[in-house]
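First comes one chain, alone, set out as structure tokens in the form predicted on its own.
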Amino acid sequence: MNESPLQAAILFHVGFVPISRTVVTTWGLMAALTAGCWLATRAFEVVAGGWQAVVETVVIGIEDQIESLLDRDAAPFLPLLGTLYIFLTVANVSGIAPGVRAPTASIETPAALATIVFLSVHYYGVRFQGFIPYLKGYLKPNPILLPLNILSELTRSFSLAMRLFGNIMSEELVVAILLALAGLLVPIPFMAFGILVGLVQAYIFTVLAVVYIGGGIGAIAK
């Protein structure tokens, strides 16, 4: 085991590039995700049914959340949103499958995707702001505030990886220590808790990104 669950385990190297678990584990949902999505979608009709049905009726959600919180059409956030939480929800629930651990229970998962949203706030705030009228919403109430406004989106990226982190790891580190003192069944009961922590996480997730995100393109206030 790793002496900190800040230590990444390294698995081997690429050239003079280190290669973690969490890294393997990542692109291994990626794949099966990607597989999964084209398998699902190969076969769609213009009348839904079945399997089709459900697929739709999850992007309907989606695409539903989104508009209900930013007001307008969801179509140019869907893809990067829609993504990020469906990853969302398969990463933080792949620590129950045996010798898998949780993607996002690595401090350096949760921070990309909070980079990841950081980076969208502003292409989007330039989108549909423009650049200059976007840069002047950072002197608004009062131009002296500059720096409290930058520093308030330094800090919230932030808070959104360690939440994110903070939960999935805490979950799999309570489920491993039962296992190790209790043996197998006992933990079961902690990871049905754990899949519903995982479903919760990913949800608030990408509910504070799209937040972030309205924020940045003036429908939502800051």
The other form holds:
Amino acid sequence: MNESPLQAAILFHVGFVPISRTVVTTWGLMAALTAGCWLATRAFEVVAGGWQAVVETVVIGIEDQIESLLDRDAAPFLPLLGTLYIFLTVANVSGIAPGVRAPTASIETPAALATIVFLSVHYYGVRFQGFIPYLKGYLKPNPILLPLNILSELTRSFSLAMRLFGNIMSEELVVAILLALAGLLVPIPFMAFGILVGLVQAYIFTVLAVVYIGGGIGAIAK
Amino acid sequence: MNFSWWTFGLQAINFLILVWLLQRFLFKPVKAIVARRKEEITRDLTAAAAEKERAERLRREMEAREAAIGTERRKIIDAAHAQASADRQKLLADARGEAEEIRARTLRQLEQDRAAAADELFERTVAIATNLAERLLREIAIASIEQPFLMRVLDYLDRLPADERGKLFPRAGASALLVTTAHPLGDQDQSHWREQLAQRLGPDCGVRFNADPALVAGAVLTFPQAILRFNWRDGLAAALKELRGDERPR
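What would the structure be for the form predicted in complex with the partner chain, rather than the form predicted on its own?
To see the whole picture, the full complex is given below, headed by that same chain.
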């Protein structure tokens, strides 16, 4: 293990654009998710069978969670937040596969996701409340708090990214160190623990995203 | 730690593309199938509700029909009861009438039987009385008893008007008058009868004599145009006829 775990390895360039391992892994996961979804949903029937029931349960479960948090119809938020949860789950857990480094273990991926969540908060806030009423929300409870509100928006997105990055990266780093020091079987409990951490972090990231968006649209108090 | 803005940008783009891909291949199909299932469930529920409504309507119709049948049944039973009561009354009336008729017929029959028995008793009584009288009269009817009857005959002829007496002999002739007595008359008695009759009927009356014990006592004078009966047999017969005519029990 010669490369830094904090640095994304560049595998190749497309023109002047460097393509890192993180991006390639993400493409692979995207391809696998898309193919799996296509295979799972192409033969959907009204009376659900085995895999269909699982897929429907996952999707409806995510939708119900969003609805219970926002207390309103989750349909406008399902594509973004559902994709976020599914991608994070798969990306976090993908690190246990031999030779695969979880995309979320690279700071760029959590940062990109946190940025998208940050922008989505404003998008949905303006969409559901209107531009001026949404901006007025930053003056509450007192206009004096406007700088703190703006700072809060930035820092919570930063902490969102750093929390995910720190957990996943540290778990992979621990497993890598143990693998280098103790051999093949010792890291297995840590890898299982890593799966749990990955699932929990995906859930936390998504729930926080829902809470932030809910605050943006006025469904949840900021 | 180097932050790759290219990776950052590509990951953001990758995520947005994944949002579109999962929306296209996961969320839309799942939402579509769930919506379709809900639609089918709604349609089935609607159909079930319609079927339930139809069943409810049928149940109400059946209840109404049962009520109508019950009403009709009660009407029929009431009508049957009324008919049965009327028939019973008619049967009772007929039975009473028939019983009354039987009673009247029986009473009539009893009356007829009683009358017949009374008639028979009367007839037997009359017959017995007649026989008894005849037997008693025969016991007292001796030959000399004919004389008083001759006196009665003569008395009758004496009181008979002349024109009536003349009609007894429309034309004169021998043996025109036959005198039949219960006891045979002796010559002296015959002469005495002949003499007395000749005095009242004329000398050409041509009297002949005959005897008939059935007369009991007395005589029968047979004229060409008339018969005079002065004897107990005819007297008893007249009495018997009179009894039957006047004394028959009612």
